[in-house]
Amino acid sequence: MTDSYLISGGHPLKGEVVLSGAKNVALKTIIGALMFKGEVTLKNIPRINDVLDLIELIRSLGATAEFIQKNTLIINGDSLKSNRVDLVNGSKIRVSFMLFAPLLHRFGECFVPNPGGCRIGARPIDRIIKGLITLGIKVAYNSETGYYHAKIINKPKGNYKFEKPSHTGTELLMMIGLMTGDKVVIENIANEPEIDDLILYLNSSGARIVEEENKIIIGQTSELKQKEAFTIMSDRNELVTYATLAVASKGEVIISPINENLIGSFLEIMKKTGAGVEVISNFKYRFFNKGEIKPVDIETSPHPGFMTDWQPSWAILMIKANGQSVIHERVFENRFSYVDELKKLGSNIKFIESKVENPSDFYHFNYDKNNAYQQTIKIIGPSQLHNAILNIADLRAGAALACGALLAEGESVVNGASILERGYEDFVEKVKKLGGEIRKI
C-alpha cells in the first residue's frame, strides 16, 4: 500500500479550492444518526480516512451507511445488533468514544475502549467521565481489557459543568442529554462552531437543545427523526491550509464556500502580515502575497480566537516571514511534531520558555507542575528552504509538512500520506489543479 507523497516543491501555487466539508461535524452526525428512527441522509461528508474507518466501525455494530454520490451519505441505525465496539476498529480513531451515546440509547448498557486517533496531547476523558455519571450514568473501566462499561440505571437528568471546556466532551454529553426524561444542563462548553453545527442538526430533526451564553440545555426529547436532508459546514481548517500556503508560495488562491464569521480571527492576523486578503463576498475569499511577509505571534485558544489547529499552518507562514515570530500552544501539550521534521527543511524553528503566571488557568490541558512542557516555539525567517525526506505524526502536523516540501526547492518525500488524509479529501488533487508537483508513491 502507498503511504507517502513525492513532493517537487519550490513553485507559486494559484488557482481555486472548493472546500470539502468539516471533519469534526461529519465524524459527529454520523454518530448522532445512530440515535435517529430510520435513514438519516447527510450532504458535504468529506470521503476521508476518518469518515471511512467510522463507517466501517459503525457497520460492524449493524447499521447501514452508504455514499449514493460522492458526499451524500445515507445511514441508518435501526439495524443496530451489538453494544460492544470492536477493539481494533474502535482503537483507529479518537472519535468511536462518542459511540457511548447510540449505544446507550439503543441497548442501555455498552462495551466502549479506550479511543484513538492523534497523539497531539493525553486529551484526558476525565472529564467526560465524571460527566457521564454526573448524569447518571454508572461507567466502570476494566484496566485489563481496555474498555469503559456504561449503563443506564434512570434517565439522565441534572447539571454538569466541565473544570474546562471540552469539544468532544460538550457533544457527548449533549447527545446523552437527548435521553433525558427532564432536562439536562451542560455548562462551561466549548463554544465552536462545530457544535452549533451539531445543535442545528439535532433540533432539525426533533431534538430541544438551547445553547445559552456558556451553556446548554437539554429538554425531553421523544424521538428523532429527520425531516430533509442536512448538509453540514465546510472546513475552516482546510483553508487556512491553503490560504497560508498560496501567501507562503508567493501565489495566490481563491477559496469558498465558507461563512465569515468562521474564520474572523485567522482572516484578521492574517492581514497583518501583509498578505493580500479580500472578502468576495461572505462565502468566499482571495487570499494573495504582496511581496514581504510581516512576523506576527500567535496564541492558540478556542473560538473565536486563534484554532490549536491553524498553528501547523501558521508555522509555514512564518517560515517564509522576515523575521522572528512565535507560536504559544495553550490548548495541547504535544502539538509540535512537526518542528523537528521543517528543520529538516532547513527552517530555522527552535523552542523557547514560556513564562506564565497561572500555567493550570492558562493551559486547556490538565497542566502538571510535575512535568516539562514545551509549549512555546520561535521561528525566524525567511529560510530557504531545500528539499529532505519527512515523517507525519499527526493529521494537522502533516499537512505542515506537505506543505514545507511544496514550498522547497527539489524532490521531497513525505511518508505517512494516510495520516493526512484522515481530514484532507482529495488533497493530491486539490494541490496539483494549484500548480503543485505532487503524487502518491
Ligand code: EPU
Contents of the next structure:
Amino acid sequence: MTDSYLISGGHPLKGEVVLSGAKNVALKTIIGALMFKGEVTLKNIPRINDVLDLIELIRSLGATAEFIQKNTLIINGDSLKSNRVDLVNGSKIRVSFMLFAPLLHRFGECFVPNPGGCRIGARPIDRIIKGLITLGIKVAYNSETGYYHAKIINKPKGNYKFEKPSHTGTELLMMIGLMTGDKVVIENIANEPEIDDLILYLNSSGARIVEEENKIIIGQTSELKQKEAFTIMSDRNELVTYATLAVASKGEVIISPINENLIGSFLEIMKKTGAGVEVISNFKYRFFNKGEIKPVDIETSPHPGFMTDWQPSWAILMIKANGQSVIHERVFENRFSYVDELKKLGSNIKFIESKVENPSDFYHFNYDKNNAYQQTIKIIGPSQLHNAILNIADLRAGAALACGALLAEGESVVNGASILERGYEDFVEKVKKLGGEIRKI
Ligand code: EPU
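Having seen the form predicted on its own, I'd like the form predicted in complex with the named molecule now, please.
Expanding to the full complex; the earlier chain stays at the top.
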C-alpha cells in the first residue's frame, strides 16, 4: 500500500491554491442530511478520507450517498434501516457519535459506540452525553460492549449549559433540538464559523435555529426538506497550512476563496511576523515572504482566537523565524506529536513549563492535576532543515511534517499519508502546483 510521501524539499513554493470545502462542515452536513425527508444535495464536499469513511458508515446503515460530480454529493436517509452503528466502521471516524441525532430522529432509539480515545488527547464526550440527558433523552452506557443506548421517551426540550464549550457538542445538541415539540436552548456554546454554516444549511431547509449571544435557541421543526443544493464553506485550516508553508519557504501563494471573518485572528498574527498579507479581492489573499520572519508567540483558543488546528502549521513558520517563539496549546492535550518528528529534521524545539494560575479554567479539556501535561513548546529559529524519515500520528501534525519536509534540503520520507489525507484534498497535486517535489510511494 502506498502510504508515504517522498519529498524533495528546500525550494521556495510559489503559485495559487484553490481551497477545498471544510472537512468540519462536510462531516456534519452529511450526518444532518440523514434527518431530512428525501434527497439532499451538498456541493463543495472534499473527497478526503474522513468523508469517504463517513459515507461508508452511513451506507452500512442503509442510507444512500453518491458523488455525482467531483465534489457534489447526493444523500438520501429515507432508506436508513439500522439504528446500530457498527463498531468497526464507527471507530474509523470520531464524529460517528453525532449519528445519535439522525438515528434517534428516525428510530426513536439507537446504539452508538463510544468514540473512545484519540491521538490528540482523551477527547471524552462527557459534556455531550450530559447534554443529551438534560434535554430528556434516556442514555445508558454498557462498558462491556462499549456502546451507548439512547432512547427518546419524550420529545427533547429545555435548557442545557455547557460547562466548557464543545464544537461538535454544540452541533449535536442543536440537531437533537430539531426534534423538540417545544423549544431547546443550548448555552455557553462554541462559536466556530463551521457551526454557523451548519445552521445556515439546516435553516434553509426548514429548521428554526436562532443564535443569540453565546446561546442557540431551537424551535419546533415540522420537517426538514431541501429546497436547493447547499454549498459548504471553504476550509480555513487548509489556508493556514499553505500560507505558512509558502512564507516559510521564501515563496508566495495566492489563496481563494475565503471570507475574512473566518481567518481574522490568523491574518492579524501573520502580519506581526513581517510577512506580506495582501487582500487581492473580497475572497482572495496573497501571502508572501518579505525577508526576515519575526518570531510571534501564540496561545490557542476557540473562535475568534487562534485555532488549535493551526498551531502545528505555526510551528513550521516559527522554525524559520529569527528568534524564539512560544506555542501554548489550550484546547486539546497531546497536540504536539509533531515535535519529536520535526526535531529529526534539525529544528530546535523544546517543551517548556506552562505557567498557568488556574489550569482547570484555562484549559478547555477536563484538567486533571495528577497528569503531567505538556502544553507549551519553545521554538528557537531559524533552523536550516535537513532530510529525515518522519511518521505522522495525527491529521494536523501530518500537515506540519509534510511541510517540514518541503522546507528541508534533500529527500525525506513521510509515513502515514492516509492520516494527512483524512483532511486535505489533493494534497500532492496542490503542493506540486506550487512547485513542490512530492510523490506518493
Ligand atoms: N471535551 C470534553 N468533553 C466533551 C467535549 C469536549 O472533555 O464532552 C474537550 C475536548 O477533549 C477538547 C475540548 O473539550 O479538549 C474542546 O473540544 P471540542 O468538543 O470543542 O472539539 P471537537 O468538537 O472534538 C472540533 C473539530 C476539531 C477542532 C475543534 C476545535 C470536528 C470534527 N472536529 O473538535 O478539528 O480542533 O473542534 O475547533 O469538527 C481537526 O480538524 O483536525 C480537528 C481536530
